[in-house]
Structure formats: structure tokens, C-alpha cells
Amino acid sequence: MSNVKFFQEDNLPLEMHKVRIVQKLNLLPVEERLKAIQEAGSNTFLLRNRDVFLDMLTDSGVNAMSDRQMAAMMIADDSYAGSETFYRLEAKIQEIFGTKFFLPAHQGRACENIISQVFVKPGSVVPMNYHFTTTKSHITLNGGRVEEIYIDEALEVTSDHPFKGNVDIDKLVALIKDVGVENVPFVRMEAGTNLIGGQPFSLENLREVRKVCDEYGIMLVLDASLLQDNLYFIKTREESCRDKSIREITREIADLCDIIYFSARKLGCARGGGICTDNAELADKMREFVPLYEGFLTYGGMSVREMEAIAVGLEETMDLEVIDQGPKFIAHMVRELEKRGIPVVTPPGGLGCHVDAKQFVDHVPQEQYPAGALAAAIYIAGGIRGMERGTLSEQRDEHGNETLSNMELVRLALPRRVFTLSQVQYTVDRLAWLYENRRLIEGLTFVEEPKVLRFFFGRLKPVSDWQLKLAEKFRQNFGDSL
């Protein structure tokens, strides 16, 4: 276990780093925040960062790098082919995961594209603990479909289940028998299931999934982008793993999987990604797509400077006192919101704090995107940019009908080593004010709706003038205070 303690009197998490470089932030007056969100089509993705005070949109590519990562970037070998930087990264991946083959890519969704192009065909069914937006899109574009086989507790917003990212083994077996093993190219496990609150799977559950895959001759593919949080939760929540090191748990996970892919924008705290496997046949099937879509085999669309940083970042991921910082700060934020009666996903997961919009604005119908509306309201109330993770993040079916999400969440991501405790507390206070005034929030409707990944760049408008009323209420309560 980590020696890092919480402040006893308030149970406050302790930062295990010091700040050496700072970046100035800008907190606009509420009238300017209202104008900014309206110009962004009520879509927080379309806000300009200069108009954002606390950017909690994502932890992807925005984590703070360590001094060792920054130093490593200075020795990068920028050769197009045969770069020594690549071989250093490859060696680190081989050391940590125990996989012989590494195919570089510019980020996680590029890996998904290659894996889907190679293994998914029309009629394929891919079982998984829960889908991610880009994963589902790549599988669908290649003619397959996703089947989620999560445990019943996965969708319980308030719960004490430590591993809501687990697969229901009975459902997995039943699905394979129903669709036919020949139609299941692989089973996908996502570490820290993104869309249901960053909830982890257990090592024991992964072992059980592996047994089913072995029985039916099916590949097991791991999305390890959020692995560092999942490692922390296995270490602290799974009794059989309490005496194991993070490195030992990582190797056990890797040994159970046929293919591992990851976004280094999350895992490694840099910008890049890659596919790992110990199977030469699988590597050969995927290799030709790297130069086609990404770049040569020794850079794969990544900057060599970032590749050096990834190698160091992966090594730092093996340090419990590095990877426990995110989950501890997220847990603190969840506890503070719970104290104020604000509905949040529990137990606290990784990646960020997840606010339950279904309960927060239970008067807004799902067809009017309550999580999207709440995300816009949070920006108006505090200049805080979160991300909608609900029906807006789904896509319509083949008949154009709305696909209602199982959960309506607003994710307030906490990039690693970026925000201070006072900034977290500011966010809690603004959410508390918003919760008291939640009846002012109404829904959204599309003005411009892309067919694929609409949440990224679709534009919406409020169904009434509720955003103006919310801004006026803020001004009444806070006066000239920002």
C-alpha cells in the first residue's frame, strides 16, 4: 500500500508533487460565459479554451508531464525509419507488458481502426463490458455490432460494488452460443469503463473472461487507455491483490490478453498510442495497416519527442504514489458533492467525477439531452468545461430514431497533477449553487446534427431562454463576483 496519507482532520488528499511551471487562467464574467456557450452551440467541445476557466472536458492528452518526461524529450531520435526512440519505447513496453510486438499509432482510436479493419466483418458481434464512442463507431463502420454484457450493478448510479466494469460471465457464454462463435472475432474489455463513470474490472473477472475465450477459441482484446486507474483499484479493492506490486498486476493482466491497445494521451501522460501482442500471426495481420493509416513502423504517426515521454510515463505508471493521485482527488470531489446532496456515480471511479444528470435535472426528458444541458449550465455557472456522457454521445439507429443512453452523466475530468484542491473546491461550490437552482435548467435540441460522433461537433440550442434566466439568477446571487 502507498505511504501517502490523507489529512486526518478533513480527509483531504495530499499532492505528491510540487508545481514548477504555471499557466495563467481566465475566468470570464457570467454574461460573457453565456455568450460563449451560445456561440458554441451549447456544445462544450466547441468552446474556445481561452473562454474556459477550469477545463475538465477530458484527461486525454492534457495530463501534466513529469520533469523526467520533459527531460527525456530532449534526447529524441527524429529518424523517419529505425529511430532509436522507437526501440527504447518498444523495450519499455516489452518489459512492462511482456509482449514481443509493438505497433505504434498516433492515438487510441487509430488502434481501434486497425483492429476493426483486420478482425471485424459484416455480421460480426463484439461483446464488451461497455462500449466507448469511437470503438463502437469503428466496429459499426466495418459492418459489426457491439453487445454490452455488463453486470447488473454496472448501471446502478449509487452503489458500493467495487468493480462495476466486470463482465457478466453467464451473459457472455449465452451470447456466444446465440450468435455463433464464428461471428465473434474477439471479446473487448475496457479498463475503467469510460461511459459509466470510469468503473474498473477486477483481475478475477478478467481471468474468468479468459477462460471463456479459451473454451471457445476467441481472442481477448484489452483497451488499456485507462489502465492506470484500473490498476489502482485492483490493488486497493481486490483482496487477493493487496500484496502484489503494480508491476506484477500489470503483467498478470497483460498475460491474459491476446491484444492490448492504448491511448498514451491517457496511459503514459503523453500523446500517442499503440497495439501490443505476443502473437506473431496477429502482429503480421495488423502491421501493414500502420504505414497505410499512421506512418512508418518506427513512429506510427507520433512525434518522437512524445514517444520518449511515453516510455518514461509508462515506467512512472508502475509507481503507486504516481497513479493514486487521480483516484484520490476524484474520491474527494465525489465525497464533497455527496455531502451537499448532489447525485454522483459511486463508488468513485477513475478519469473524473461523474454527475448524474438524470437525477440532477430529472425534469428534463432524455430526448432533450439532460446531460448536455447540464454541461452547458455548469459552464455558465462557473466557467467549468465538462463533457456530456449520455444520449448526446450515442447515435441514432438505422431508422433515424434516437438511442436513449443507459445513463446520463456529466463527466468532470481531473487531468493528473493539473488542478489544485482549491480549484476542485470551487467546482464543488458552483455545482452546489447550480443544484439549488436546477429547475431553471431545461433541455436542448439539435440545430446541426452530424451522423457520426455528433457529440464532438454538433450544434444545439436551448428549448427556451433558460440559459439567459440562469445567467441572470447567477448575477442576482453573486453580483459582480465572477
Ligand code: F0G
Contents of the next structure:
Amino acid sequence: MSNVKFFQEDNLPLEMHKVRIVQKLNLLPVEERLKAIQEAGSNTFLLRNRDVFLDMLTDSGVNAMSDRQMAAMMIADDSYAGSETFYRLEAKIQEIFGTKFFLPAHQGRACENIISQVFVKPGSVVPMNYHFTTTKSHITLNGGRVEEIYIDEALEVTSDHPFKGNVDIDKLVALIKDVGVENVPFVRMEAGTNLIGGQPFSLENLREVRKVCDEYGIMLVLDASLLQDNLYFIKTREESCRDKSIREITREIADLCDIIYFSARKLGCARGGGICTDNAELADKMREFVPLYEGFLTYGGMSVREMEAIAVGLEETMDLEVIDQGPKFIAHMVRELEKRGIPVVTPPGGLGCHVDAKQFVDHVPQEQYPAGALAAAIYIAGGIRGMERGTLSEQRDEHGNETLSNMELVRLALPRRVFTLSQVQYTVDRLAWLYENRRLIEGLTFVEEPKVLRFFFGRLKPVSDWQLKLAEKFRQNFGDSL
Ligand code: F0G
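Next up, the form predicted together with the ligand. The previous block was the form predicted on its own.
Entire complex below, previous chain first.
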């Protein structure tokens, strides 16, 4: 059997790049992993990287950069105002999105801060396919409210709907009528909808949303942070886009939106962000906030090196062989987990693999943060750092009650082009072991609970000594091996 056939039959992803810089990893013994997670208050955000073997916390700012990006960083033009680097980035954005104005910001949430301060007022309602944590916080801080108008399939863990990130158009219209168009400053569409498992919207759905926005005279804002995965899914799953290039699809998407913002920690595979618009009036309203919060208009809090890397990264995003690597590895991981009966979000999305903690540890009540508990258990089992995306990532309501999340997920992010197939396989094996021993996992309770974005730095403890028991079981099963 030829290798090609072997790869085709197993549907194995094939790297279309080679690795030329490596970083040594460290896998601690299980007793030390137990100690590290307990010192971190059972919160994977508080682990030190030296204690982590495979860092699947996020894809944010940790995607592998290309040789061309690194080379571009060397020719950055450092200047407080008017650097050539800024104009190169601006020109690349104008070329790709067709938008005239680019307001740089230090990362995605900084764009959300500016957009929310300018457009959200007390009483505003912002409809969206799904919220993201920082987005919701900025909108509520400005007195507004988020309304999610996703399709029914969005929250079905296992589904074959290709575009679970779509908006339900009837719900959108009903919502606008209900709250009054004057209270809706904009509709927000999130590419590669993060919190429901990196699920895309279709180009057709975006067009329909645009139609509604036109009818009611409402702005359409795109969060393009995870656009590269969404582009891949539109190209491969949307029949009418099969023959379109990634560049053409990108331009069609951009032409439908009034404002596009992005985290360049994801889109562009570097670190930074920015707001793009073709509308001079909108740009004028937002511009003054850039020097106030970010930095002068030609750097916005970013280093010029990062700006050079983003310009090249955006160009590389137009290459299907570059952007298909993430989704292909994720699809492989999802298939391998499914084979072992591990509950995981389907169809596979972008960003990472999303394990369904509601099913995995169905004996842990949501008030005890099943996804947080599972994330801590995954670290103990393999030194793998994932991220809780469930009730812990929500904020309490105005009366201090828990907001139980629709989904309880542990996200195992696959930063693009970082992990090898054997590291993915190792992760699958450790999850399979954990699944066999899932009854050992119990819940968590807060020891220190911050009021805003509590998942970032809140400290918790296990409700019993279950973490110790899990580590002991690991030792029994694996002996001296790590
Ligand atoms: N929008 C989306 C869809 C995101 O996923 C993120 C960040 C942001 C906005 C904020 O961008 O981090 O540059 O300020 N997501 C990261 C994650 C944090 O791990 O998923 P940022």
C-alpha cells in the first residue's frame, strides 16, 4: 500500500510545512502535576508554563509563525508616529478587506472596548450568534445587554449541521421588533464561534443577516478573530463557494460588514488587533479612543515587529494550504476521541477540540463547575492544559446568582502548526484513560471569586480529595512512567 493511500484511507492530516525551530518540553511526574494544579487553585490559567507539557489552553498569540513572518519582523520601521510598518499593514488590510480605515489596537478586547464605548448605551441590546467572554463584559460594562439568536442546532453537542454558528433570522427580526430598533446599536457576528466549539457561520447566513440590518438600518459588526477557520469551512462546506478562492470569500464577507475587528493573536498569527471600516463617519467616531487607550494611531499598542508579522500573516491566511492545517488536525483528534466513545463537539470546528464535560462527568452538578473539574483532571492525567468553557466562564447575574452555561466544554486548543500528530495521539490516549476513570472526578468550589472575568484568576478547590485519588489511580495504572 502506498503512503498516499494509507493517508487517504485513514484521513490523516499531513503537515504542509517543516519544523525548523523547536522548544524543549517538560513532563512532570503525576505527584508534581497534582501539586501544581492545587497550587494553581485548580484553575488552569494559574498554572506556570514550566509545569505544562502540552499547552492547549488557547490558540491566542501562540500559533507557530512562519519564516516569512520572522523575516518581516527584522525590517520593521520603528517610530512613534508614521512608521512605514503601519502603512504596510494598513495597505494589506485595505487589499484583503477592501476597507479604507484601520484603527490599530493592542488586542481583540481593546477593539471591543472602543466599539462598546462608542456605540453601546445603557439599555442597548446587541444581538449576536453567540457571545464571547470579553465581548459580553465590555457590552455590559457600558450598560448594554447581549442577546444570542443562534439556531437550535448551535447547542446540540453532536450534530452534522455544517454551520452551527449561523444566526436564526426569524429570531433576529423578532428580537429587533421586540426591543425596538432604536435600542439595537449593531448586530455582531462572530466568525468561528468560539464558545460553542469554534463553529462557523455560512456566507449565505451572513447575507441574510445583512438584509435584515439593511431593512432596519442597523450596523453589522464582524468579530473576525477566528475568521481563518471560518473561511476554511465556507470553502469546504458551502456548496456555492467551492469554486471561490479564499481571497474572494474574504472580500465578500468584508463587503457585507460595516465594521470588522479582530484579535491578531489569532487572525494573522502574531499579537495585536485592530478595527477596520470603509465608513469615514464610523472611523471618526472611534478614532479618538485609539490614542486614549491604545497608543498613537500608527501603532495602537502594538510593537512594529508584530505589525510586520500580522501583515505577512494576513497574506498567508489567504492560502488554503496554510489555513487548512488547524481544522484538519482538529478533525483528526475529534474522530479519534469519538472512536473511544469520548463525548466531543461535532462537527469538528476550528480553534481546538471541545470535550463535552456535561456528559463526560454527568455526575458533577453545574454549580460545581464540571468543565473546570475536568480541565483540572486532564492536567493531572497528562500535563495537558485545556481551558474551561462553561459556567465558570460566565458571570453571575445582577442578583449574584450563578448563570448556568448552556454548554460545559473543556477546550483543548490546537495552536496552529504547533503540535505533532503523536502529541495529539498522546492527548487522545490520556483522555481515554480519564474517561475510564471518570467516576473519580468530582466538582470544584470557589475559594476566591473575582467579580469580573472570574475564570481568569479565580481560585478554587476540589469538593473532596478526589484529585489525590485520581493521581493515585494514575500511579497504580502507569507505574513509574510519566
Ligand atoms: N473575540 C473572539 C472570538 C476571541 O476568541 C477572542 C479571544 C477575543 C475576541 C478577544 O481577543 O484575546 O486578543 O483580546 N480569545 C482568546 C481565546 C482569549 O483563548 O479564545 P484578545
